[in-house]
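First comes one chain, alone, set out as structure tokens in the form predicted alone.
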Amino acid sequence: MAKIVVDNISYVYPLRDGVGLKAIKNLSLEIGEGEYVALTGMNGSGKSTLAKLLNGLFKPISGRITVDGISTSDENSVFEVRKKVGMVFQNPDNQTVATLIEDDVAFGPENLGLPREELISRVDYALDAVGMSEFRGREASKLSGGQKQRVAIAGVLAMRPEVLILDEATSMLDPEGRAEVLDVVGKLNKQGITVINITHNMEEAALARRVIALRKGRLAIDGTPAQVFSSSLLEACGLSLPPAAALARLLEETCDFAAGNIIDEATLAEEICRQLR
């Protein structure tokens, strides 16, 4: 499985008259094999730019990124990097390339020139992994938003990536669609796929085992959800507590309640019941 090493990278968007907008500034971090990371921060913090750097869509102007030891700046290795690091974007409609679902999922591996047996095997695996096997013969345009995004994930999985990046992939979905996608992502991570979920949603971030918060293109906070949500830098990063954590803090301030490291609803409910006994 792939390990990602980001070593002192910077990235600048070119503007007019030779002026540039520095989106990433001397950033260093590592993401290990099989991690589940939430990458967060306010708009303009550099989250999506970093995602595109990680899979070779952009190249840093300085510093180096390696995926499984392969440099993302090496023109001869870009295809290998993108096979290892798959991306799912915000709008599921913009990721559809074929009318039928099974054809859409087959598009990527088909372009690899794989034998028919291998192609069928990959499509079967990918659709089963996201719970969409029974829909394989349907038209993608008739699916719900959550189902379309699951198909988009299947299309990436058919390429057999080791890292899955979701770039605000649930932001356009209703709560039911968001829950569908996050359930699939959690299961894939348990199977060993490294997950990097770029999100503004702190409830989503709480599902990860590690949260990385960027601020103005720099690393601001890096730790477990509990560590990040208790950080004094959270507000400066334009972030707020998940509702369950915010309620726990409020209960701690207004009554005899020990909030501890509560970050999700289930833990909050359990703790309330325990402390009321």
Given for the second form:
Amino acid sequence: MAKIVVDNISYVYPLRDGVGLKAIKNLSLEIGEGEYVALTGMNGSGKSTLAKLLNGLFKPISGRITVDGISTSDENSVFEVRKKVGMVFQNPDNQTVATLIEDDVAFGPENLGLPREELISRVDYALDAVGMSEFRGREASKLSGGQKQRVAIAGVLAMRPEVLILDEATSMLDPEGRAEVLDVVGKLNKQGITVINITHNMEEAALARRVIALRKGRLAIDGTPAQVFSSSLLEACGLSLPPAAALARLLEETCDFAAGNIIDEATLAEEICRQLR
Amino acid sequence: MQAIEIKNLSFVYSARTPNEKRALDDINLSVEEGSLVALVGATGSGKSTLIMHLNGLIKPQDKKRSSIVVHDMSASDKKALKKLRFEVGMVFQYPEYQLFADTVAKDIAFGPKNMKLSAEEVDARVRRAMQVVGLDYDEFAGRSPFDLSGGEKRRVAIAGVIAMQPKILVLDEPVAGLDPAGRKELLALIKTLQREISPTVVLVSHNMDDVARLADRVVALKDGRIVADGAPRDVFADRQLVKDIGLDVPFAARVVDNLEEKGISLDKHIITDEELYNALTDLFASAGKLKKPAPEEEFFDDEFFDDEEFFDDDSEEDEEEDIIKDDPEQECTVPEGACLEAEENDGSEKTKNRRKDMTSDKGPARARGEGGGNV
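Can you now output the form predicted together with the partner chain? The one shown was the form predicted alone.
Next comes the full complex, this chain leading.
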């Protein structure tokens, strides 16, 4: 059953008087409950705009988006949508509101006017889910980038969202921080949270079960990572193959080697070993 | 000749408070003029603190012990400070956030104007900087930098720095947040900038593949100390050291390690995709499993510098289509199918062209690539 239904939406950014920039054009897609989707495409393809449309920060100028059947365009119910769809943004330094980590995580649910016990249990759950419980009394500003992003995710989790959108949430992190965040995201997805990860990193996109690529505000490719990486539209979308896939294909051209659906280096090494025999 | 000479440099944040943190611990580093040095290390290892010393944004705390000399100028000398800042161009992370003027040309002119150059010279430098970063003057000079794409904005920001024609260019994570095409384009641009404008480049990066491909030398920091320094090939070959520092190795080296586990031993000094590809084809060749002669050596270079696709992109045409007037709904009714079909054709066409480029020997794509798309 579809969790999110995007039905023929368009979105225009107003630029100057009467002039606008079309960022999303007649886009339709469905995302099912519990899916792990990577949303990709070149800079300016409409990824972030779509993310902001999905939790009602923006409203489509035509068409309709529903989350669990609730429309994002309806002022009376948009808050319900925002409770269901949580977002984590790019810059780890722009997303903390409180000095102490536990206060920061409590900020969202506090605003729901929850009783204290419920608040505490939510903060406990959220910090535990991202592996940051031992840091709860520390200052947010003293954390590494990866830790800050995990706290940002915890802040969203404390709202008990059903959908987690990461808008290039790993792009400012070092490799270690990136791995920490992706590990947490994978675990949350296994617990049933629908994940939409916006990324330019093809190895990261390959972690998802479904990859959606936008091009100039339209849906260009939609499929499994293997399908997407073999699409003839990949380059037109400003995307590249993960390095293991690119190398496998080069080998295929010159050697007796079948590239198949190789995406990561471990599979590449395995296949080289097997096919050399 | 040394472009940068750092001696006994230490730096402590919040000294004599409970939050005291030693960011740099007795750094000694010389950077030779004309080299491209990659500065690597985990978040918090001291990279940013170190580069901010290079143009006097941070002054050495212990003036007696430490010294920083950049092209014969002392970074502690207040009188030389202004000159130092023109000499060392700093491109910080996400430099496009620092754009401020209402046109691209005015934004780029800000630096050279502060150098008190004549109006003609400022104009000439703006044009030259735009040319080098691949922004067409007639098309972009009068536009607002805020209406540009992410990749274009970043190139405007970089143009604003190189318009001062610094002898040393410091780039802090220059490709972070760009899409794969934009990354490739900007990485190729770094070599162009080094050749055309700034002979010495200091590149801060978390991406070891970029480091392996671009840098002559890699300097690794950990907890404010230099823990590795050498040619990327040699530094990455010491896997235990790389692991101890908390760094990744390039993709090619990871494949080598994966193969090693399975009993296939390749040279630990392999760090680029091209070297790995060559080693693997040798392996297949000795197993008698070669299809046809391997492509020429510069295969990967060609792919890497093949930025033709970015420059003759059809975005111009499309942007006009995207800018709409008055009635926003009007143009949103293009039937989806028609457009997707057009794009599919477009895509396969590009793939075809690209194949051709990759197999043709040193074709026009390469020539253009080397000139930053301006030859």
